[in-house]
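Take a look at this single chain in structure tokens; it is the form predicted alone.
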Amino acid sequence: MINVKMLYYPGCTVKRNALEYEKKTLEILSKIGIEVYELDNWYCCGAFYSLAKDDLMKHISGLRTLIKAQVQARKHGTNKLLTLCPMCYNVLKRVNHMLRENPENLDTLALFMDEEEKYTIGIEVLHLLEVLRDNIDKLKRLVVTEVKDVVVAPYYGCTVLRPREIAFDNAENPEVMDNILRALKIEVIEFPFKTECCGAYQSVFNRKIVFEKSGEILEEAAVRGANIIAVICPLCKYNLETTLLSLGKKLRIEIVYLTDLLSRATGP
């Protein structure tokens, strides 16, 4: 039974390379009774958020978005714009918290709208994380099957809490993630390396980062007695299977999307 209406913006890496992420979010989303409806015509969000206080212009990809999800909010019927993955959330979360709080700069950026109503700054931005929280009881209330042989450490990545003013949960010691997967019944370690960043986009520039600071991940959650690393993030994800594959010895570890987990436990 759907009872609750979102917008969705899924962003271009989870349509790229994290399809099943995807497809695995949605089947989940439709059980617990929400309904989703993804954005026309969507593009870039920008991917990152400028810190420059004068670049305004890396924040129209952003505010178009937005836009966006204000039209169709008045289509369907909501004004809550579900993202999956961290960098998309962290860039809408922060345009939409940084028009709020400074209305001049939103009066900057309308100047370079072209065809574009003005932004009222109504939209809701969410992470998949919090929606799942909100919702934690009808997903108990799901489960059919015991996740066996699964130890789990999980791992939030860096931007989906950062900086403090867009966060959900502790930025240095969330627990919404750890706390779902309990409520299903799997097995949870206590994981500090949680929010370590994997190297981001230096997957690109410098390999040798990412490899020592995934590296540092993956290593502490294997002798912590993880043999699973639970994601949210595309990026991530890649980040430490590449680094995984690249050790010499070898890591009884797998890393997989939360999402995953909860479609075993869920069943089909």
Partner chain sequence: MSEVLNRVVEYSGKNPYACYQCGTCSAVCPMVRFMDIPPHRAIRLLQIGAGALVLSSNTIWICVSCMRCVDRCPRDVAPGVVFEALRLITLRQGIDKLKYEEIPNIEEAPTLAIVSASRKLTG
Second form
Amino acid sequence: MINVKMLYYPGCTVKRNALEYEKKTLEILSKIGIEVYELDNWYCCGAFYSLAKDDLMKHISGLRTLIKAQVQARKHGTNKLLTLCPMCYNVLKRVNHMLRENPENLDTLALFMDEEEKYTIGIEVLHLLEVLRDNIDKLKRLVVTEVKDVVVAPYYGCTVLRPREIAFDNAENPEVMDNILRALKIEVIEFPFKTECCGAYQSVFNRKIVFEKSGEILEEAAVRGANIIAVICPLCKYNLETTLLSLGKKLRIEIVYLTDLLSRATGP
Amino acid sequence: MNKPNIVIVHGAICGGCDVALANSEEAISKILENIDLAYWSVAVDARLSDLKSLGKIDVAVFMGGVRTSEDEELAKWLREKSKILVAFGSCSAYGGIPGLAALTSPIELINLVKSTITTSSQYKSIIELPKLPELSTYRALPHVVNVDIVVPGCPPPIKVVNEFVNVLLKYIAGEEPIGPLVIAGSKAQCETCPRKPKDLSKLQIPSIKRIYEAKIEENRCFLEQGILCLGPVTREGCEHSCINVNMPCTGCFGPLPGFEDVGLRYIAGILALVAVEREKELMEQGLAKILDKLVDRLGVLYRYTLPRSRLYMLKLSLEGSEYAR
Amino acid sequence: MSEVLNRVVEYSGKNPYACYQCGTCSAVCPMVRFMDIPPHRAIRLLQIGAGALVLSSNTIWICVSCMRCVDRCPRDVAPGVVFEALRLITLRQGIDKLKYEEIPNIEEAPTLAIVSASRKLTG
Amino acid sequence: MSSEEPRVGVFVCHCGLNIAGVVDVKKVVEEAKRLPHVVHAEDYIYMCSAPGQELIKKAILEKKLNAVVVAACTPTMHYETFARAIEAVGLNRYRLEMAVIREFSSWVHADKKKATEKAIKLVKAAVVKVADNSPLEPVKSRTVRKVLVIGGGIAGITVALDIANAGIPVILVEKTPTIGGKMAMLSETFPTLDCAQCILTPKMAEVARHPLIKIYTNSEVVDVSGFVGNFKVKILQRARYVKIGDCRLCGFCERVCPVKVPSEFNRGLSDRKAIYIPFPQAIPPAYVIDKANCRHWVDGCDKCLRVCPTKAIDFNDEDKLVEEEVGVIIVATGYDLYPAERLKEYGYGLYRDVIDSLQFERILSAGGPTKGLILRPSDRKPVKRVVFIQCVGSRDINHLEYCSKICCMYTAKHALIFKERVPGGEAYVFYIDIRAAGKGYEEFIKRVQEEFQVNYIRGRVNRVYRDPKTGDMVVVGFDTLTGQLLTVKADLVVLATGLVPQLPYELASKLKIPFDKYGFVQEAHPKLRPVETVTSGVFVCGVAHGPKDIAETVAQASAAAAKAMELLYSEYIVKEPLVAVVDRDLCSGCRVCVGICPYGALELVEGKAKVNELLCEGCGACVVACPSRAIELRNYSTKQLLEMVKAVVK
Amino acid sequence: MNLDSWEPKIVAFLCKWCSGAAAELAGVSRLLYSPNVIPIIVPCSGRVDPDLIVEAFMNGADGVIVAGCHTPSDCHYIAGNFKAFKRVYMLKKLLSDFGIEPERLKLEWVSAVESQKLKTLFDEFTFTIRKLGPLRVKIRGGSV
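Got the form predicted alone; any chance of the form predicted in complex with the partner chain too?
Let's see the whole complex now, leading with the same chain.
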């Protein structure tokens, strides 16, 4: 099998709060023949894409990350940059998109950077879900055990699907994750709250909101008979889990990374 | 009877026209038979002083463009002295390829030459350029003096050279020249193009491609393949030596009668036709993008005719040049 | 035109006057019930020159830039982007809306939550 | 160009003080007198008045003028006045030019000196132009007195009947197997609540039996050539596999057919067979075989053939290409609904109980899949609560930017009929604005709100999903008036989907009619020529031109019919002769002009370009494009324009 | 040439249907605009030959305006405006190739109702040309 190469950008949260997510993901990827190279000296992606027109400064860290990827792309012979964290994906892909639409911004940003080389807008930012979607046939062949007694509510969160210009699926009713799970013969429920907001970073200063928003998601999933909510974002997972705890384990539901489920199906 | 004489004189020239003339046995033998070849420095050893010493000149053939003060002086002298003055070859007739340098100032040109001379560095400081005649505004011959016969082509093909000699003989036999006579057809290349389509449907130009970007189909109109061909704005009368080897016409036969400016006709007609079926979908930006693919505008639109273009005239007149007429 | 509106147009590149008050943004906003002014009304207030009212509301600080209203807005007014501009008006005056020492669970919270919150709520 | 030496007279009008107040008319006259060709110049207070015109006539006769320049207002105002005046004394009307010294000078400049200078230049330009104007006669051609109507909906039917009743033959081409269009699918019509079928089917029958109307169903126009008065069209008539005259509608074939597919007419709410009739009153009244789904071509099934008592079925039927000649073409290609599945938030295509407006029409229709009972499609449970969502796709830059115009009214109608049929039922309408500008429309809406107490909610819907327990649809929306988030549980959700035009791009370009960015046909003038297109002889009506309701469509269809008849009333088509002419001696046959002409007015004949004067509209694009300068536009020749340029800048 | 008394000479080719109608409307609306602009009415912006524009420059025009109907669909002749666009776009490039300011040539879409836009166009263009100064032509170009 010819291995596909990809650069890999982990980001702060994966390395601090979601090492298990990373581990399981890298295992799955290697099983489907994808070699990943973690960026050396990776840098903060910028965390949240600034929406203001005159706020180019805030895109510097995203651009720096892309330039780092560009340098290492030559070394490894691939221009694909994989992300796991949806926020990293969102920021990097939007910075890339913004530069492609307004290449003149690149010149302005270059003024802030002395050491870096010029970015040629050639990096392709990918999210894990896209990679899994494109390798769904390989995944199917890897299934070794039937994952029993599991009913999954797929949960996507906001940032991999919005805004429309960076989305790889329709944000109102995405089906990427559903299809991946179904391909692995895992039972998936019809879940209208797939992209409902979990409360996001409100968890650091307004937990009430998070409990209410995440509570709705948990309850809807439970009502529909799910016992697992599959997630791809460390923040979603955190919010859903803390909410679950605050509910006092009333609901019999577990929050699990998608790749964890995949590795259950594909064996050790 | 005293044979009339002919002189063949050079302006700024590559030498191809001499070869073209020498290449036609028929023409050369007819000339030698009927006319006294009084001066042709390429074929017969002679100096300019020999030319100047001639008592009379019947036919003067001028090859090459008017580039230096010396060329200009010579052209004016020939006009005064000779009965029939011939502009031979595209440089002489329309300016030709060296005419593309007309937009660059003489000083810039000289500096460019100087800066690109390669020699070992130890001699560099002592190398001096040979003394050159003063460069002046680049012009085609008819621009400086009136001409009687124009022989187009870069170089003129054998057929045209022969035709030219026949015309010449008629003049010598007593017909008055009704100048300026162009030894070429009065219609566009398309009239005789070997690729003229059978069904005569409408012409469509989907895009603009440079020659290396396309696999050019033989026997199909170049324009339809996005290859800019100057056929529609160029006089016919050549032997299609470019088209026959799958290369588009570059316009060496010069503009059609009635208008001087090949480039303006081309942008009015052919470039306005580009992507005509998709205009509304492409909008202005899209069309501009396609048109921008014509990078070397002057080289394509005015390869042989820049010094005779209306915009060059306009430029000269803006500069206050006396040659803007 | 009010000063706030001018600034909003400058920062966001969006035109609040394009809004025809359909209410899509308020319908799709996940946070609308926690806001004291629903998004469509915030845009309306900008239109009538009452931007100051929006600036002093909690609406713009509750918004988490989920981009749902941006995607769904039928007029490309994109309230989510307008709110970013409104936040910047305050933040650029040096007023921060987040105090790190008051974050209750700073140890366990995922890094991205803390970084995002500081991106959105501090200058 | 006139062969005689031009003798131009210049007549400068004061227009009271309108011109003379700013422009020094005396000076203009003095300058005009000095111009080449000018043999007479004078001024007068009102040139357009009877004495003014007399002045011109007198000068023409006395000074033997053969060309006239009137320096006055715009030609739009008085060209006709002066043209008639000079014609009265035997001068060709094309030997008249007007120098617009009022609108282009005295009215737009305050500086008297500069305005006068400019007026002189305008006069100079007019003089050099008129000196070279050829006397011309209008172009005439005989017309074919026959009309092609494309589209057999209510617009096409109305046009066809109006024209045929006036004694002019009509060819009606319809893409589907029956005429009737979308109107045939409707239950009742607003605001009067007439039954759509009851008013439409008699008209359809009238079309069917009209001796002057020839119907081609299952057919499409595939090629159009020619010009006003003389179009040649090619019609592709798809094989029906049932002989129209022989079919007796007994329905035996349908009963034995083993194939079931969703019915287009009922928009998938019921099934039909592979041999079917779209609806009982279809015209022509005959079954049709849907080849794509029929098993005959798969396994040789011929059950229908065997039971047909009249041997009307013919599996050997073939597609036919028919050619027709017509004088006028009327485009009435109608609309389709915007694909609601593109708005994922509403769940159309995902949930069977989310339906579009035409599906609801079918549910309401007594002849529909539920025989008029309002049942929800998923489990045929009677519907007690309906949510209507307006502006689905319309007025949204992500979908359709325009307002589809009829949705407010049909939604109100839907809600009313629902409330009438389901006592105690509840209806909710999410809306942005209610647009009910029409005769009796506002009253209708008020009636729906007051009398029928339909719950109008001003706001939009977040999303629609299914309650897993009850199977009800859950609609989450926002009421902008109270600022409340609402959740409504409903049995059925009806989407008021916007309209999209159906005219295929290829057909539009064959007809040479421009359309707007949405694909609606562009009229020649939005106010004054609303049913004409820029291509003479091609008219448009119905939704192909823009969203409109039935009443408007019918009115526009009758207008198009009247326009067509106006054109065909005379035996000849008369056209302005300001067209392009080719000098065949200069043409080298490069085909550039043929490619650039938007009207297909140029073709190559024996290797040279030739202008069809009836197709040429006189734009001059070819004149500029011709690399050989072999084409000229009459009275706008390159020479004239060059002279004009010189006249105004020198 | 005395620059103090110099007045820009500007030719405006206006199509009969849109920009020409806008000029009429400007008249009816009494919008005062620069008298330096002399209009020439043509059937369509697609009738404007690049030669005409160059002819204007050669005879002493300092600036040329070509105005037509809005793209994509306003053109009375379906798409003459696109032809004008392509021609003017290329001519501007050629002008700059020959060292003449391309700003001296302007293409604008003006609909029949946009009289105000036409006025602004005329005034602003006159201002632009005033800033650029005169385009001097001493002697005319000729032909064989």
